[in-house]
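The chain below stands alone and is given in structure tokens; this is the form predicted on its own.
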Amino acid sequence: MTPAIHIKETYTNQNSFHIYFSHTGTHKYKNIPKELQTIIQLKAERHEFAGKDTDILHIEQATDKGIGHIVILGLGDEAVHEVKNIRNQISKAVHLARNVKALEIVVHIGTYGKDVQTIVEGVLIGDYSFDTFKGKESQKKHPHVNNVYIETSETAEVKKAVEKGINTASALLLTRDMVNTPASHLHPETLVNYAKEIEKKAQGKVDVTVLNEQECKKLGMGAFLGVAQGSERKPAFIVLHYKGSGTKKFAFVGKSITFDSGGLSLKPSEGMMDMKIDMAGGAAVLGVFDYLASQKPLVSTFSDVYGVLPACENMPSGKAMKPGDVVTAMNGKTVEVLNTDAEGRLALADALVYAETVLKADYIIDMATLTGACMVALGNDLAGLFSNDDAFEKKYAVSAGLAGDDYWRMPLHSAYLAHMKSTIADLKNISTVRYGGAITAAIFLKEFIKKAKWMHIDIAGPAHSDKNGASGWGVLSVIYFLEPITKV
């Protein structure tokens, strides 16, 4: 269940739950009534609340007259707010309205009325919760919010920018509930039974390819088809497309391994806990064109998006790829697999020379949950980006900026890929030296980049919390990177 959104220019209900906005040392709630101003003030002086852009004031039954929570949001300094920060701040205050069990919420936007698409998708992330697996009675603790009133006028263009902050707010939580599903429960099968229903709901707008295994056998994907075949369940390489309106073509590849046991070179138990999550990158395609299915052909530079998921299991068994076996992939180059649970990197080497060669990709993103690594490198909150193209990577900085998806840019490293030469096949899907692994993971899918601009994002470290589960991550991006966000 989501909130139903409504716009409405004034709203005077009291014992809702009413969200205002502050900015750092300022104290000038606007909108806020004359009767609630001093309470206001020396609340915010008694909690050092300084209007920082992660500052929350909340009161609770400020007066006598019926009013019941009222909340100010922090945004920092004014004349440099970002997006994400309203997106953030408006996200916590509704996670604070389903811990107080409050039902429905006022925005009061003052002067953000160019920001409604922002407060929307901010409503709807603070709203969710994965409660697919949970109980009636546990449901019951935290209800989610049935209406949200957004104070400001009904026009035209406030009603675009609510629309499409419904939109782009359900394709990441659309991603989130994949990535949040256990493997029990989500299959390769699952991700073509999801394409094929957005597929349905774009009424014409997306079609949805899938390739079987015999289908990627004659295309020579060796390297993804070694991925797959320890799994008693099939792979399937899906493709999903989206006709545009510009010159160049755009793919967006994602790492889909459904569940990733290790192979034969089996992850520790604790290791493995998580990897229901391993694709999340497939899982931010699917959100992305979950968006696409649900607008107007596009006003970008790209004539065709794709979208592609070589989608599968890693596990153990007598049909197994073995640690010094030899793929070969479908650009006719050799690998030899020292480690069967370095395997992403060889389902995404097919899907890349799929993208260029067949697809004819001009410009390629590959987003997956790849190393270790990068983690030991950035934490849990930075991907991981690399990037053949430094025009391409700064643009899409500026749509992760007003996403939220934060990132730190690393050195494709040319020398490093010496220590993944084999003696017996073109390369090694691991390196011979310990240190550097996710620089040398990116190198080695470089290696099956001819021409295109191209960037891989590996989002091991943000794509998932054990306290807040699945983020998302990537899916505003991409969604702002092929269309800017609304401003009313």
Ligand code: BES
Second form
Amino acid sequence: MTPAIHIKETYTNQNSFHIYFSHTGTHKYKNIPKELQTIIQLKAERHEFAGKDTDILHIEQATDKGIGHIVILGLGDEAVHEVKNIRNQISKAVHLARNVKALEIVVHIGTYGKDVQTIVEGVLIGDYSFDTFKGKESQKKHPHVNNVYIETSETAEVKKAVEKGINTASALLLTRDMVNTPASHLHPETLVNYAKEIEKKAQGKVDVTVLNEQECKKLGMGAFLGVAQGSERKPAFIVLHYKGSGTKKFAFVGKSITFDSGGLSLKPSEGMMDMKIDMAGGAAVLGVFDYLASQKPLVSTFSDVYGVLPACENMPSGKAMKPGDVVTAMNGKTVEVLNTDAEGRLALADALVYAETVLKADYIIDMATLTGACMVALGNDLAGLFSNDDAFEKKYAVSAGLAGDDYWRMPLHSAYLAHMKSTIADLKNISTVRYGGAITAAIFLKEFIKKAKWMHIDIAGPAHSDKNGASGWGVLSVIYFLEPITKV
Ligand code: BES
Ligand code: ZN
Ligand code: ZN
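Return the form predicted together with the ligand of this protein as a structure block, the form predicted on its own having already been given.
In what comes next, the whole complex appears, and the chain from above leads the way.
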């Protein structure tokens, strides 16, 4: 159950879990009740709280009915208004509320009246946990929050911002659910079902087309089908379409390998453990379309927004692709597959060609858990972004900043293409050189783009962490890229 969000001018219940904001510098006590200020002062003197954007001060208060909680969230310098800090800090506070079994939260928004959408997002994200496979006992330990009161007046704008916040957070959390779901319970067909549910919910605003194996074969998607051929499960090439109101066409392509065993180039056990997450790119695409489905016609620069998921499993078997095999992609390029574990670039190759030549996309973002090398380079927090168009990247940087989808731009260093020249085909799917694996993967993909403005985002690092599970990286940034945050 997700918490119900209420808007109330004032709400007083001492036993609730009260959230206030504070800053570094001179204005740090603004909007905080006088009696709390002394406590904060004391904590500040003891260097326990300074209002920094990672600071959280938790005070438990004995009241006549039990224990109330007061949480002061640091937001850093008040002059630097960081939306992602507000979302993050609120979300940490709600997580804390669940740990102390608080069922009711009051958010004293003070000067943050414009940020209702972000606050709602933070609340719902903070309350999230993946409970599908958990027993009742373990669920009882951390009950979900029932009610959240946001202290402000209920204008039409505020109502709209609440609704937006609920829609963006639900999209993100849907993506997290999918990525957290094990491969025993999520197959290419499951992604098809999600897409169809979104189509139903959209009531005419989103249409979904699914190409089966034969249809993909007819289109010449030999690279994608090569990856799929070892599995007992059938592949599905899923295309979603949302009609916008602008002029340019935009396609969002997501790697959708529902399990990556490596194929005959089998992964070692350690490396295979997390490979249910190899569809995180595709799950982000579905998250964004779940949001689009909930919207009134979107005012955007794009006439058409497409989602593309080349969905399959990468499995070894008697039918599987063998190292040394040659496949032909939809644009006619032949690829010598020397490592069946470098499968993402094969599936994406056909998806990119499809997006540019069939859907006629002017702008393409692909998101993929593509390389371990990108994790080596940038760690768990950052995605690696490659683009052939600076303006496109600059625009995306703004929405990624608001979302907290952190990334580092990497070079499309074309000289490395020489390391993927095959003696018997146009390309090899791996480089002869061991280093720079995230870059060579991106350079490989670039061979399947003609003139579209394109961004490849390698999310192998931030898509998932052992501690927190799936992150939903990319969902919020792409949503804000398509439609700015609603400010009250
Ligand atoms: N899905 C993996 C990449 C990956 C690794 C994602 C770890 C998330 C966490 C991808 O298909 C893969 O196996 N890549 C190989 C490429 C190599 C064979 C050139 C890799 O990174 O080792
Ligand atoms: Zn792989
Ligand atoms: Zn993979």
